[in-house]
Structure formats: structure tokens, C-alpha cells
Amino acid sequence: MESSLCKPWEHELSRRQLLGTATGAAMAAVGLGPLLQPTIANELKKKNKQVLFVWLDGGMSQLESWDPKPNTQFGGPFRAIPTSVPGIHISELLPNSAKQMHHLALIRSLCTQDNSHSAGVARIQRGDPKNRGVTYPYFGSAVAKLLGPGESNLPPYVWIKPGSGGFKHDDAGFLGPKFGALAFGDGLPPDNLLLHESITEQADDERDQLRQAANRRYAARRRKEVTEANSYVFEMARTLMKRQDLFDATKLDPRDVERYGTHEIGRHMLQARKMLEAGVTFVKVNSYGWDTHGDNFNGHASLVPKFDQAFGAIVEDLADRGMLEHVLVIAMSEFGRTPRINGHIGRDHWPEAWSLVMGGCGVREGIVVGQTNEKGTFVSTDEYDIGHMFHTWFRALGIDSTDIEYDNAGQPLPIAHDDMHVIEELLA
């Protein structure tokens, strides 16, 4: 069992589409919209599905969150508390999430493979498809490709994170850089987003027309994937220039700021709500520092309440606004933490038995799927890998992962691991 502390750099991070019966939004995103029957297309257009993906980087402990084992050998000092669903208990560090449990579903039987950050982060966020010699997209890029930007025309995949921002094309894998993440460092807009005072809007429009003409000439003899991404960045920048309100903290309700928390994850989660309200398809919120190899209990006593405050607030708000009907909410890490406590009073990496929480679009509310044994060391029911989760998430979004495929320059590729399947119990 690994007990050494992690290093800082470990955290840095179709052809059959014509036959599919998945959501029309997915088909429109890959250029198949005109092939849909008008009545189907119109109905599906009304349902702009979205995703809130909360990534707790480093590995949240399932024992200090969703699967507590109080008064057991490895249970730790925290109690389990009742939730809004009779019979379901979670850690006392999550009182706000407990009040929202009737909107949520827990899966306590995840059993994945990689116990290192360098492998686990990428594997979990890509769904671990079979190795076909290509780099698969992260879940955010996959959703951006399959669902598109919706009616908002805002970037379909945004990432709100501590530290620096910018365009993160690596997430897109073989889909091409166009489907990468636009990261807002500390929730702030990209640099130089405002027009210089010497440039009028008319002059800027004329400059953009010239750019488009030059770009068409440039693109004529070059790879489509590269030129599309280049043009896309300019178009997204122009869209964001008109949406400065998304970054204006002065317009936030002080009561919301207080409810979500003035700490980092609170501010970023409130920013995520604004992005979802504006129509962004996929919003990822990152929180770092969860790798508690040392002083695990004090670490989680500090980290979990901040997450809980922000997470409970956004679930409550999405429910009150009727947005959970079309927003899929997921909160997770790359793995869980060891039941056994190491010599540093910490918990190490443990992919063998861990948990995540989800809710909203297509998800059954107020349930628990799977369980671990009495000590929390291993899964005692059916084990589920991340490939099962990808199938389940796609189905929740109306995308049939058994019929839809990617087309990688003529190479058909499944969108989720083809040896795995949907977890039907999790879906409404």
C-alpha cells in the first residue's frame, strides 16, 4: 500500500451515427441535423441538456463524505448523519448536501484501476475506453462535441479553476482542439477581452470580416481540424466580449455570495451557476488539495465543509429554478482513499472501493447504488468502473452510447467502453 506523499507535478494537470436513435442535439452537433425528421428535431431542440462537473482533484475520501463507516476499525472520528431521504446517511461534514439528498443519487461501488494521479485523472475523465491507438477526449470535450453549444452560442465547455486560465486543447484528444476547454482562471475572463478605446464596434466588425476572408484562404489548403479551432477561438472571444456580465461580481446578490461561501470553491460554484443559467453546455469546477496522505482528518474537516456549502447551494438553486430537469450534476475525484490509516495520520490512494454523487437530468433521485463491506475496504455488491459511468451519463443526457460513434477521420470509435454498460438503477 502506497504511503509516500505525492509530488506537486502529479496534480498539474461515425459511420453508425446515421443509424442512431440518440438525441437530435448530438446529431446536430456533428452535422446531421438536416437528416432528422422536422418534428423530432423541433422537439429535441427544446431540450438543451447541460452538465455541471465538480472535480475534487487529488482524491476525496469516501469515508469522510458519501460512505462513512463510524465506529469501525478504519472509520475515523466523524459521525454519520441522516439525510432528507430516510435510511440514507452521509458524513457529518456534509450537512447541506444531506438536506439535498432527495435530489441526488450516490454510487458507493466504484472499483477502478489506477492509483496514481498521472494515470487516474486522465483515465477517469476519458472514461477508459479500449486502447485503439488514439487519445480519447475528456468527458467535457465529448459532451461539447455531441451536444454542441445549444442556443447560447457560448463556448460549450468551460472550466472554472484556481490559477491560470486559457484554452486547454489537450482535453479534446482526437476530436481536435476546437473541442477543448476554455478555462477561466479564478473565474476571471480572458485577458484583453475589452475593445481598446481607440477601436469602434464598426471598425472591429470590419476587422473581423477581413479576418474571416483571410482565414478562408488560409484554410483552403490546410487541415480542417486546425483551421476550425483557430477560427473558433476568435468567434468565442467575440461572443464573450458581448457577455461581460458573466464576470461582473458586483451584480451578484450578496445573499448568494454568503450562501455559496466567500472561499474559492464557493465563488467558483456561484460563477458556474451563472454560466449554466446563460446556457453553457458543460461547466467544470475544479477544487485542488484533496490528496490527504498526511493529516487526513484535519484536511477533510477543512475541505469538505467548503465543498458542502457550495455544492448544497447550487443543487438547491438548480432545483428551485427547475434546472435539474436538464442539468446533469456530477461530483467526484480520480479515486477514493484507503480505509487503512498510514503513519502520517493520512489516507493514501484507493481506487478499489469509492463513491461519487450525481443528480439532475435523467437521474433517479434519493437513492444509493452499491455498497462496500463493513470496514469499507472493498465493494461487496457489483463493482462498477468508470466506463459504466460514461454509458450512464450519456444515457442521462439522451445520448445512446450503443448507437452513436465518433468518426475519427473514417475510423469509427465507440463513445464509451464497449465492454461496459449503463447502470440502469441510477436512471429515472
Second form
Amino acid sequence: MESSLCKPWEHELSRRQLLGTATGAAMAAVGLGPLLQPTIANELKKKNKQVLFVWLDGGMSQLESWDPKPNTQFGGPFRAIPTSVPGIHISELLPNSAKQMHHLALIRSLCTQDNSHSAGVARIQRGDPKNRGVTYPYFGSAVAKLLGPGESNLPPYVWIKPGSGGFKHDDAGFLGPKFGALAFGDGLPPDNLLLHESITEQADDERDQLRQAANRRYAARRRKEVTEANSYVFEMARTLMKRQDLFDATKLDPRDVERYGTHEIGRHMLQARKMLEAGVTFVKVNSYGWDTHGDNFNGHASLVPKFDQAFGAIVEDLADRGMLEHVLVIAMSEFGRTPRINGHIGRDHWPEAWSLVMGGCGVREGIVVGQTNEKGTFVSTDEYDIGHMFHTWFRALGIDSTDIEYDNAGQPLPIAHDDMHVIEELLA
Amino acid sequence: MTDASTDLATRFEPKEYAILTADPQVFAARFHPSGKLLAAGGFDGRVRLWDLSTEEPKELPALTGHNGWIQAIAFSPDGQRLYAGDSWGKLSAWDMSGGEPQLVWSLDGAHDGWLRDLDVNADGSRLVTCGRDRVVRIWTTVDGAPLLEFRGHDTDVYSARFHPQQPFVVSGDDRGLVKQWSATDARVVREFDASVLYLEHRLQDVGGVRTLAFDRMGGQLAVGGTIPKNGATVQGTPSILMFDFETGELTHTLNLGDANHCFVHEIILHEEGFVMAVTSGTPGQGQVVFRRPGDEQPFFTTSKLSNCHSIHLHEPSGRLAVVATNRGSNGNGRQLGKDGEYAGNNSPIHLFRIAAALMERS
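Let's compare: the form predicted on its own is above, so bring in the form predicted together with its partner chain.
Let's see the whole complex now, leading with the same chain.
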């Protein structure tokens, strides 16, 4: 007689289950459309995983941050300081992060493939998979697709950045424009988010019904990907209209404002915490201006402490709130900087041996993975590329990157580099 | 060019006679008052020494015991002492009067972190230092005892100088603020606005007062840095602001190149009324520039030296030392030597003779 109890393996997410079909359009979860079947989507959604992705554009120096080599030929002027984890030392420019090291893991053995910004930024954020003639999604778009918006129904991929905002569909690659990033320029909401005072809710609903009817007619004659994205962005805007509290600076605790810093990255990181608290699946915080070919050391003396203030504060807060249980925190650049110090007292691009920091979501706490040689010039242990990191991050998010594939209009595509693997020692 | 400048160009044209190579790089090079010794503070925490008394300059054993970088270095006016400050905050004094330099005293925590600059007063009894901890301190040179502390800057203090004639100190910070202090009671006397040398760009504080210099009598104060255009790969116009120290008036703003030449790192105000300065650039390679403040153009300039970081004149002998950087010092990614090694850069120290001084003393 068959037991009515389900078997353990029935809860596992098989590759076949996950492949899904293009006809799965009825699925409600944003991001799981053509890829995953509803039951599996629900399994992933239940995990309610989130990501904070801090992107330091231009290339933070590993030697002035996570992998200091004081008193060596290329070590630079700064001291190393102890952290909350005995035996782990980082640059003196990171005193707040040092206090949070017991929540974090350092990877000091990154060796990636590109030393140019123009190709490197995208290559790193897309996970640098094997070339299959398609444009892969940025990590944020991938997570938006694979995890969806969760119960918050807020946009799944939010990008808090200096400068202008808007909907950045390029990030999504072959996933289609709706998996792009909703960017909040300077952390501010889109213009005219508030409903005009002359419009009642009822009038607004009626207008929306009219809009939807018009949209259906418009969509009937156009490519689905484009019209879906249009509708999606509009729906996101309507959702955000109900969450104006997320942008209300007057509700911020002044102590938090001070702790995070009133500078750009401090304000943006605090905004990111609010977004994560509200349930946004993937929040990217972007800082520009880290490409210090000249005056690197004064540049880092100015830049790193501001990053550190904001980063230390958010890690502390996520830990205090119990959110590190389900929020994966990553801070990185497109590469590190040369050990060699040039005549401009700068450091150039160096993908050969660099570092990133991560934590939360099952990442082992207070560890260092890999090391560079005495002078910091090359990796002296196993080298890890960005593909290894993608596998590891997906695993931390409950996504088995060896099993799940994208379905690009019938073309199965691995979600991370198929010759690379999870860095097991990073995960608990 | 004016007749006066033409005359200066003839008399002060520097003639290179030797190049010393410091590997790894060094910052400032300083002549001993006798002219027989050259000292330079290194990226490797050593004080490098060269004997200049022989026909061929000869490197001597380096002074050790420091950490990080040595950016601040000076001889006492009588040549008995050499002082050095490092980027971990250590300050040291060596007795240079005998054959072998002897450490006289050292202070591990003279500053919390990067000690940026130091200066010795005219009679050699006091040292002033400043650093990333935002503090300016005066010490007695006898034993390194602290005498006075200035806490008035809100940011990193890059440079500090004693007034050559009066009991004042000036110190300049990374926001372009120069403070004049009493060297007897730490009272702020006034401020000089050099904020044109500062820019907040994105997340970065860019520029600031990188160097200060008085003329021999202290009537003019020169404030050097860059008028920044952007952060990250910093670009800006290398500039010197000239102040009349009596009135506090800004008398000249000297732009010493285009935005590729970037920082003025060191200035000499020569007693014949002109400025000698060195710059380094991004992406340019910097220059050595001699210019009268009232002139439109320098009467001497060369960009043959790459990315210069210090200039020092030994006036009695007319010798000039300029610390530069080897050509081709920058580049992305893996660049290995022919033996497969990853080599660092070095600092050619260019030694010049200035004809005027030699003629006048012959």
C-alpha cells in the first residue's frame, strides 16, 4: 500500500522540474515565468532569501582593505589591525568592519580574467560564464529571476546608486527586460511617485483599468518581452506608491544616520537596510570613483573609511535583527589593484590576486579562504574565479547551480560557469 | 620671457651630472648641510644614504627601524641630526656627527598613523610634525619631548612648516585650509584660504594642501597642490598659491601645467624671487618647473624626468636633487620581467648642478 506521506526526494528540486517551459506563463511569481514550475517556485520563495550586494566600482585595492601586507615592498603606508576574529588582520582603514569580522568571510584568492573596466564590470557581475553567444544576466537579475519578489511583492532587484535612477533593463541579458534593475538615483524614489492630490483612489483605479485595456490592445501587436516589461514596471510603480514610507527620511533614526554616515554611501546603505527590511530580494548599493591610478593612498584614505562606516553599520544591524540568517552580504569590485605602485602614487588594475568580503545566509563566519604570497602579488593557494563565487552564492541562496538551468527560449543554459564549483569551505 | 627671466634661465639652467637609483621607490631626498651626504625616505621604511663626497656617489648602509613609508625627512641646520617620520607614526632622530649614524631617540606613537611631514626650526631646537590623525605637534630635538600640540584641523594634515623668522607654524590640511599658529602657546593666529585646492568628488576628498614653503625671510608663503578636476584617477591643474605673509593677501596663483600634470609635490622659494617646483601627473608624467611669480610662463621647465616627488637645493654648492620615477611605471595587469619576476618600480634621483651658483662661488 502506498504511503500518503511524501518522500524526502519529492521535495528536492530536480533539474527536470526546474527546467520548466515557455508555456508556464500563468505562474504568478515574478521571475519564475518561463523557468520554474509553481510548486518549485513556492519552495524557493519559502526560503525568503535576500541579497545585499555592495559594488565599489573601479576597483578597491585589496592591499588597502582586506589583504594588507604591511611592511612589504608593495604594502603601502597603512598598518594592519586585528579584528574580532583572532588571527585575522585587515587594513587600519576598516576599523568598523574589523569589529564585525566574526560575521564575515574573506576570500583572498580571487584570480579573474579581465583587467579592463569596460569588459570587467559586466563580466564579473554576469559571472563570466562560458561564451554561448548570449548575454548573461547580472547577478541581481539572476536572483530576481530565480527567487522572485518574495512576499513583499516589491521589485525584486533594486539598485541604489549615485546619479540618475530609472529602470535598467540591460542588466537582465537574455532573461528579458523585466528582470532588469529598478534604480533609485541617490536613493530617491522615482519622480512624481505621489498620486496627485486632485485624483481620488477611485479615479485612479478607473484610470488604471483603462490603462490595462489599452495595454492589452498594444501588447497584442508587439513582442511579449517588451510589453511584459512595460506592464511590470508600471505595476512596480503602483506597488511603490503604497510604500512611500521607504523613502521618508524624516522617519530615520538620527542615531542611524550618524552611524551610517551622512556621506553618499552612508545614506545609500541605510536606504538599503530599509529595502531589505521591507523584503526586497536583491539590493545593490553602488559606489563610484574607486579607480585610483593616481593618488591611490590618499584616495583610499578618504574612500575606504566611508565605505567601512556604512558597511560596518549595516552588517551590525543585519546581525542584530537576525537578518544575517537569510541575507547574503557581498562587497566587491570588478578587480583589485596592482601591487606595484606607479609614479602617480597610484595602483593600476589587478585581476590576478584580489579579495572580496561576504557573510550571512549560511556563509561560515569569521574565516579567511585562500591567501596571497608574502608580497601580495599572486595567489599562493587555489585560485577562485567569479564563476566559483556564483556557484557559492547560489548555493547559499538555496539554489543548486549544478541542477538548475535557465531556459532561454528552449536553449538550456547553466546559471554559473559549468567548469567551476561551489567553494565548500565558505559554507557552513 | 622678460629680460630678468631670460637672465635667470641662463644662470639657473640645471645640468644633470648623476642619477642615483633607489629601488624600491623613495619620496623626499635631502642634502646634508655639508653637501657631502644625501638622505632619502623610502617606500620600504628605510632611510637611504649616499656619500656624495667622492667623485662617484656611493650608497651607504640604510637606516632601519621604521615601518611603512618614510615621507618626512630633514637634517638639522647644523647637520648633526637627521630626523625621519613614517606612515605608522614613528619619529626618530639620528646623530650624524660621527662616522656611523647613531639612533638618538625614537617615538613609536608620535602620531596615530601616517606622519606626513616634518620641519626643523631655524636654530635646530624644535621639530614640527603633522599627520593623518589631524594633529600638529612640536617636539624638542634634544630628546623628542613633546612641547606643544595643535588640534584645530578637522581632517588629515599634509604639511607643516616653521616660519623662518617668527615664532609661528603653518599647517595645511586636505580641505585646503592653512592655519597659522603661535609656536609658543598653540593659539590660532589666522587662516589662509586655499580651498581651491580641494574638491569633494563623489565619495572622495580630493587634493588639499600637499606642500608648504616659506622664502628665506618668511615674507612669502607658497601653498602647493592641485586644483582638482576629479577624484579616483585624480586629475587637476598643478598649482601654487602665493600669499604675502604680512598681509595674508593672495598675490599669485601659479598654474604649472595642464590637468594631466596634477600635483605640485614640493616647492622652493629661491632668494632671487622665483619658484622651483616639481609635479607628478595622471596620466601625464609631471615636470620640473622654475618660474617667477609675475611671469606668464616658466623660464625653465622639463618633462624629461618622470613623475617627480621632491626637489631639494643645496645652495652652497648649487646642487639640486630631484626624486623621480622610472619610465613606464604604470600599467594594468600582469607584467613580468624577462626572468618571470614581478618587479616593482624605482626612483631615479637626478642630481644637477646649477651654473649660477657655481659661477658665483668660483
